[in-house]
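Given as structure tokens, the chain that follows is alone and in the form predicted on its own.
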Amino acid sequence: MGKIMILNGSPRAPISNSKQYAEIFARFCKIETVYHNITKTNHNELCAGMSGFSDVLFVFPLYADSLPVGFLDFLKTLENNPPVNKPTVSVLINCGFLEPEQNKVAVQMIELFCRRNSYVMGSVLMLGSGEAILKTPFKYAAVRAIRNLAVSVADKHYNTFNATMPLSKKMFCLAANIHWSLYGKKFGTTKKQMQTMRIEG
């Protein structure tokens, strides 16, 4: 029976959506999981501990069509300090866009890392509308996809999954507009102020 190390690569790991996704994964996974946030100071510790796991699941958000910088730094450390026994690498990535395929470039970066460093690539889940979906009636779509991911990794029947809100682009943009307008109002910021490129002044 295997064991899965879940590594949260979000810059906001302790309070991130990625943490919530990891918790859902662990709930549905039928084999043991061990969760860690990736911090600036624990890279070597995580790399050394990875040998005891059959699988590692990287959970992180899309940042500017790429990987978060802190997560990239961890991968550099992992490249230079590989575990004795290399686990199979799976990915759960989310983005704020409606379309899950916006995550493809970041997934390809992980795939390249695996090829260059002799890791087997496992399952992939690309979530769209990841910043909001857990707070909407469409939470079921994310939970169902994460459950499928957990089953595939535990059973070693690796696969690729996608999920997002079942909305048209027009409806998604309208909902996002309303959300951010209300959020700005909460802090005394108008929609016009939020649309400017100026940060100060």
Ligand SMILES: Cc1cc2nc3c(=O)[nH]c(=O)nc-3n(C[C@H](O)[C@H](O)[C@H](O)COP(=O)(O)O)c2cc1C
Second form
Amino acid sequence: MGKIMILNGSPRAPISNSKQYAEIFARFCKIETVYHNITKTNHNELCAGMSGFSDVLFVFPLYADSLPVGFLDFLKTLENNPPVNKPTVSVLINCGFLEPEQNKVAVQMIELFCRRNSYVMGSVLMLGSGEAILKTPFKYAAVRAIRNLAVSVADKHYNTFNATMPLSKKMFCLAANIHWSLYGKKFGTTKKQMQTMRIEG
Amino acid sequence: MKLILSDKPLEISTQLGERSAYFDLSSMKISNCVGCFGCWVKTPGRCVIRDDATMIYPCIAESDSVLYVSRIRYGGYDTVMKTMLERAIPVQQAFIRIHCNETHHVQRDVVPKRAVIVAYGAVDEEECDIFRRLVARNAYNMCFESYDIIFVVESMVNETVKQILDKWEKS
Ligand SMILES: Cc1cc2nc3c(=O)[nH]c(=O)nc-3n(C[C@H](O)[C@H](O)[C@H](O)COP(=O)(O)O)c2cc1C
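Switch over from the form predicted on its own to the form predicted together with the ligand, please.
Complete assembly follows, chain above in first position.
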């Protein structure tokens, strides 16, 4: 029987969307999962612990079109401290923009890491509109895709999945801009203030 | 303005013209973006982490030519440069628009720019290819009108940068 280690590579892991995605994954997963946030100080511990798992799932956001730097640093540590038994690597990546394909380069970076370090690549889920989708009526699209991901990893029928809000680009911009205006309002910041063109000024 | 950002010290100080800035990121204090979005919703245009990055992202925004020098790791920028690029999101607004048929953030006062990227330490052609795709994606988010990527071995970095600066001087 396999066992899945879920590692959250979000810089704000304890309050991240990635954490919520990991929880949904664990809920639908038929085999045991163990969850950890990647922090600045636990890299070695996580690398050593990986040996006991058949699979690892990296859950992380897209940052500047690639891997968040803290997660990149974790991979560098993992490269230098490989576990005795190497689990199959699956990925659940989410990005803020609508198009799940914007995550592709980051996935290719993980694939390169795996090839170089002799890990087998498992399933991939690329989520678009990941900043907000769980707070909208389109939550079902993310949940369905994460369930498919969880089943594929547990059954070892590895596959690639995509999901996002079923909205036109124009509608997405509209919805996202309302979301951000309300977000600013919570801090007493008006839309006009958020739209300032000045930088550090 | 012309901007040079490097993840290692460069031997170029005598070659810098007026309205140019050079930062050796490896000697600066720049911590990781924590993803708080403060620069969009609390203090728009200003990062809440008041370290050396706050000197650099306004320069990125102002420059019409940028030269980035970085080691490559797994087909992306290595830690030093990537840390700075993540800290540059105050130059964008939270708001989203359609740009080149994809959704992207609205930019604040960011000058469209020509970028040259000197990338060293790539192991093979596959890694170079991933990096090319990454920079093509960055171009949409970082206001690159055009860009050149020059892959070199680490020992050629200084020589390559000198040649690029010569070209900049003449243009
Ligand atoms: C520094 C930074 C860079 C980002 N870069 C991108 C990007 O290039 N493309 C994108 O679609 N979203 C980008 N995002 C948005 C995040 O991917 C998105 O908000 C995600 O839902 C965060 O997930 P998390 O809560 O698990 O950290 C960026 C966010 C931050 C803070």
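Positions refer to the first chain, counted from 1. Rigid core (definition): largest C-alpha set, two forms, superposition within 1.5 Å. Quick caveat: nothing in here was measured; it's all calculated off a predicted structure.
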### Message
Once both forms sit on the same rigid core, is the C-alpha displacement of K191 at or above 2 Å between these two forms?
### Response
yes
